[in-house]
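Read the single chain below, which is given as structure tokens and is the form predicted alone.
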Amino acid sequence: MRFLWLLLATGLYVRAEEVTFHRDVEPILQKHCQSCHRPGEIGPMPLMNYAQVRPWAKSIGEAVALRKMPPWFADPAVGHFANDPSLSADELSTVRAWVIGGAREGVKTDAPAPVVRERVRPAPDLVTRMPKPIRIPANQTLDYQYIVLSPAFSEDRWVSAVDILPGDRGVVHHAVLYVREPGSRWLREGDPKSGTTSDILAIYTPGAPLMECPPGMAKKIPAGSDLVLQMHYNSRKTDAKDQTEIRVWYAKETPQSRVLTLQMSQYGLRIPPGARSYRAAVSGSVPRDAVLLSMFPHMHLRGSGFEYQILGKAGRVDTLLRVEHYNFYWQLNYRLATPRLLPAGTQLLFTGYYDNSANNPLNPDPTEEVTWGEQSQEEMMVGFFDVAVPASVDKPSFFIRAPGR
């Protein structure tokens, strides 16, 4: 009998027929795949046991070999990220050997212990949801929906984690949860398009995990605030309903640092018809010392790439993140493995790239000039980024230059 031997990155050879699901492959799926590929999550099929995985063995082998799964779009040559789900070279070789060897199940007693998939432990301190479901009619374009939630915060609350749970993930493109502080007139005048400078508590996009602050850090909900959900829906061929739920966990003690979600946007987009590599950029300086925690680029269907950079002295450019193949359906937040200090005055440059040509399979109409707009067939260019600042600094005071600067 002939056996196929594969060389792992460690320099060890593995015989394909000896690789089994329970001993070798199931731990890889637990670590990299099951957070999405399980009941109730975004993955199109569950991959929780051998019976569910076996019919997809060949497809799984191809997807991981091409780096299509797990979704991750950061250039590996730029930066290191704490939430990078990419398989190691050894893990890729193991999956490949398993497929080549016939996708054998092996002995069930070799299976790893089940992973508890609760997003945060213990139970949340606050659970609230839309007061009633929102109907999403078939084949229609909906304006952004704004839902005001008033959980009656009688005192300041420091928040360590937030989970946004759509009722129907198939129609929710994104959800942004804002903190509307007392005295804010936003949405009180009946104009949801008036915009806001309110702080962002959490953002949901397909494939994104819950918002969880690093140890010793938290976001703040001042007493008397409301929570406001901004919902972007994409309709399907049939009617749907959504009633999104919010789960909030409070910090156990006053944090040392406050986490702020900031953004720079380029509203002056004018992408010519047929343009294959249109470039849009926005720059600005950091008014106070801050520690950069993560970066989250946002574009629409024509988005193809995004860069976060620091402009240094003598023309030096330091690239923090390069997303080479932006994916509208997997908008990810990239958390730095080592947070980076941004001294006051640091110059930031964010650049977005767009493909408005017929070569873009997602392009609604390559013959149109495209400008800024809320809907997916329009475009956006937003560079969100999370920073840590002293606990006493809120968003308005962050943009007041510190004394002596």
Ligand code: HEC
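Switch from the form predicted alone to the form predicted in complex with the named molecule and print that structure.
A single chain, with no partners or molecules, comes next.
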């Protein structure tokens, strides 16, 4: 027994000694951290080379051990997600061993090739940007900004990928790109600036990759539509300007499936002052067969948790996603590793939880009753989800029950 312990201890020691930045840790940072921790991105400090990383070694060890970094909020016990950026158990122990072993540099020739940020993609089919920059004055709460982009589309377009590129990544909290269908009154003269049922083409959040449909699938922009950007800005201590750009890639051929972004919302929020765990639920049934691709919970500063569930027969509940520590500043999209068929009639239940107490460090005012509203200090409860349906089905026809159901 004693012999075994000695061996184990030596094994650990040797491992800690051997782990070096260039050979072991740098590839992990490239894969999991540098999308945000690079100049011009939202990460507070760049982690691009040994000199930049070394002073942060201890904090890095803690941030990864506590699973604070990279940001990801899905309960690991529920579901598997294609875009889960979390470190594997192996990667985690490598980083820990490196920190414990003195955060050595190792030899430069072991370093991996630097990662080029831009993915190699063909030239986009369409590039458009906000007609003029938007000013984000220092220290102010800005209403959502809506910007109609040109041109309007003269023919139907199938879209396979969209990249939303903020002009100033430090102030763009999120961006949602809508397809305003022909005939829609939204944001036109005489229309109150209310919500919309327009389809969503893409959502930008810091650090997230571009929107890309799986092979054989695409989103549709019907002829006569135009694109509308909803921008949520965070102001800084100094004035800023942003002019976001959109890049669009069209599908090379008509896809088999169309991707629709659907949503269920609970507008009837009435969160009492000081409530620690206010629950808001919404349920509905899927009118036609659809393949679930991804989920995107949206709440504001009081949001603390969110669940997507299927209500099965005999009270069986199947949880698809559980976000336990919802954080308004990280609006994340959870893409299923294996898309899942939702047969017509499937009952979905979405539940949002809110902490309106003083315990919630983000709470702007625990003495206030909070209801639905667009501003961050008001609340929302929206469960967005992307589904794939046959290419001939659009949003209105999706909600007309198939005959015989």
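Positions refer to the first chain, counted from 1. On a predicted model such as this, the values are computed, not experimentally measured, just so you know. Note that the rigid core is defined as the largest set of C-alphas that superpose within 1.5 Å between two forms.
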property	result
Threshold 2 Å Cα movement between the two forms for Q140, core superposed	yes
Core-aligned C-alpha movement of R236 between the two forms reaching 2 Å	yes
Displaced residue check between the two forms: V162, CA, 2 Å or over, core reference	no
Core-aligned Cα shift of A152 between the two forms, given in Å	4.0
